[in-house]
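First, one chain by itself in structure tokens, the form predicted on its own.
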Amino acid sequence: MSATLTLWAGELRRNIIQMKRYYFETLSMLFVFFVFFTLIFFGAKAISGGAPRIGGGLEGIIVGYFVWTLAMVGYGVVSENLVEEATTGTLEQIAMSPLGLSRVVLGYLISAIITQTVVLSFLLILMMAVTGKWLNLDVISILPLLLLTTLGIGGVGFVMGGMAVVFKRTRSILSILQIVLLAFVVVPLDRYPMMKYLPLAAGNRLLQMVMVEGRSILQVPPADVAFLVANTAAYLVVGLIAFGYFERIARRKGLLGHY
């Protein structure tokens, strides 16, 4: 266990160093996300006369967009890192390490969630300042819900990562999924309750209870929190199983050693 924690800590340090070294890319990402948000927010406000019928209203758009941007990291970082390792020729060495490829990839996900949560928090504050819609930033209540929500979509990321190991090029699928995932955070669960079984939807609703309605995590229905935990665990388990399946295919066909 200590070796795994050391691995994850090292991956976190690497992530921080890369973000500082390639700060222009980080700033460009924030700028693009912000421009896209303003188009969505003010477009919805103009069309609906200020009261869009999207879950949570205008404040709900801010929360949903924040969750969606973080989800982009959760499901995209695995495949992107694996493709980068394959391109540089280090994927096979990582797969042969004593800890195994799955734990290394999980380190990708955890470190990315931590660093991008900090970075995208600045985007959240900027969105609130520009729109004038200030949310309840109860960090103690928000962080565990945000972690569970993002880890759930990380299960989808493991599936995409496994596909990237075998098929190498999966960017077209990742691009399509970006739009699909956006629908999961804008569709109101009170009108479409079956959506709660999909990634992001249940977590986004609980985060709206905290950030829009001003509740603490202790005031959120325990059954809803338990469902989010079960939903996250299910997607993670399925994602890890799928990743292991694709990894075995890649080993059998000798695909880890070349791009």
The other form holds:
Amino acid sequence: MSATLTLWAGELRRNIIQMKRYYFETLSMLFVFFVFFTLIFFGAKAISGGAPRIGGGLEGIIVGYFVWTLAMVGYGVVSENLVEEATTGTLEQIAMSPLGLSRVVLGYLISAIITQTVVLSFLLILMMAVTGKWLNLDVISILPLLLLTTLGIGGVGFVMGGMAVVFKRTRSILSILQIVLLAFVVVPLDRYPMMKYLPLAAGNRLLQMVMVEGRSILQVPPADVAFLVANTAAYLVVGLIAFGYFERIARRKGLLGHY
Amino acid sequence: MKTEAAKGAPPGSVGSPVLAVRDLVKTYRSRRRGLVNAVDGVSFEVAPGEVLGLLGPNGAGKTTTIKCMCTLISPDSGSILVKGVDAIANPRKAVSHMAAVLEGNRNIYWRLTVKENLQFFSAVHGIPPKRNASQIESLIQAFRLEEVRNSDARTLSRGMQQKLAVACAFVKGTPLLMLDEPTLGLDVETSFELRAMLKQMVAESGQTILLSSHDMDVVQELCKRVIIINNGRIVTDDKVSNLLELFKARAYRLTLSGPVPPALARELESTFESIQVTSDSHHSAIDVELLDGGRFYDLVDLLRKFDAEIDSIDRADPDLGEVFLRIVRGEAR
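Alright, leaving the form predicted on its own aside, put up the form predicted in complex with the partner chain.
Time for the whole complex; same chain goes first.
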């Protein structure tokens, strides 16, 4: 196993251990996400006097909300973990990894995507059960699209994570951006086509095609998939470059150990 | 327990330095104090298998120096070579040769068990925990953590957490280890225990260690050589034994019969710097440091002039703490 895979496997193992050992935190997160969903769903239903029309109908809301919750994890995990490591005192230790801090942080993102996809699948099932709308759960088609969508938003998370290391107090910006992300999944792309350049929107649209319209990954437009791949790569690369920039500032100013 | 260091160069062997620092400079801009020279032209080398003590008062620049070597702080200028690798140009390769304990028990994951922590830090260094299983097991035993191997680190005593933090540095098997205040906050007994464990580990592994501590007993016991830093500059770089011998040779205690007459006391204080006279109705003691050997005879002549009866003359036995204080205060020349 290569050194990078060893590192990422170690991070995944740590993530799973902590999630199992502190399962109450995981359950609380699921509960909060579920309550928020019911508020959005039944609120939208009451306003529209029937099936809400935001983001492609009832099923669209479920998919959009599922993508948003997972995106929040992908987006928040980098900065939240970095802040936690800095606060508890382990940041300097991981910053001394011969594999580089960026690769350690990419490991946060990948292990969080893997574990949270499993955890949030329960939320998805719960949402489908409450609304009575059962979606197409073609795992082979969904997983790659979900991975690409979340990795793309992870690029934004890298920028925020880098800023958190240097500027420390970025929680309020994080919270505001979480709400902004919700807009990316509920605004219809056919009405606002430029939105597809933002993270989440293109992936959400493809996931809607698979989960709502029942298509497989082979039946969605290849150009849209190619666009999602390029979009994800662009956000991830920009995020990694920005993170490297902030890391250099932190090392120059000696900020890695102070919180 | 054999490490890369042990395989490459046994303790005490002469070879190219594991760590070579040249003209290291780091300046911070402080709102209150303006530009602060945290490290100001520090240069030294550490030979394979050597245990070097880094001493200095708070704010002297020890931790900044260590963090520069650990690549956590980028210096303004100077060079750092770790096993010949330029740590400024190639930090990742340089850190593959080193591990550090920088914040004691805060350097571990409190939500993981002892064993899980060791496995995780092995993985962070790119070593599969399964391949490192025997090393992990021997560290658990060496640091006497067998009974708590499956306990969450947060439930351990501070001493055990500190031991685990040090074990997590050793698990990487690097030739160079930086230990910044490894016994900070420990009670006397635990500090003594950790010191003994470190001594044993150093002897067995042959690793090169840079140790920074305010605990002079730890430094005196583990290190053969010390560097003393003050105001960002190296003020002393010598063997511990040389420093102790130097101060021993300079410091005398003379015991006299009867009290010292006031006229003699005045004459002594005006003739000799850093002299201390204590007396009661039966005896007197004179503690003095004489940089020039000839001055000793001046002292004896002066006592003879006042008909003082000398009971005994001893060379004082300073400890490293005393030596350190005198160097930092600028009393030693």
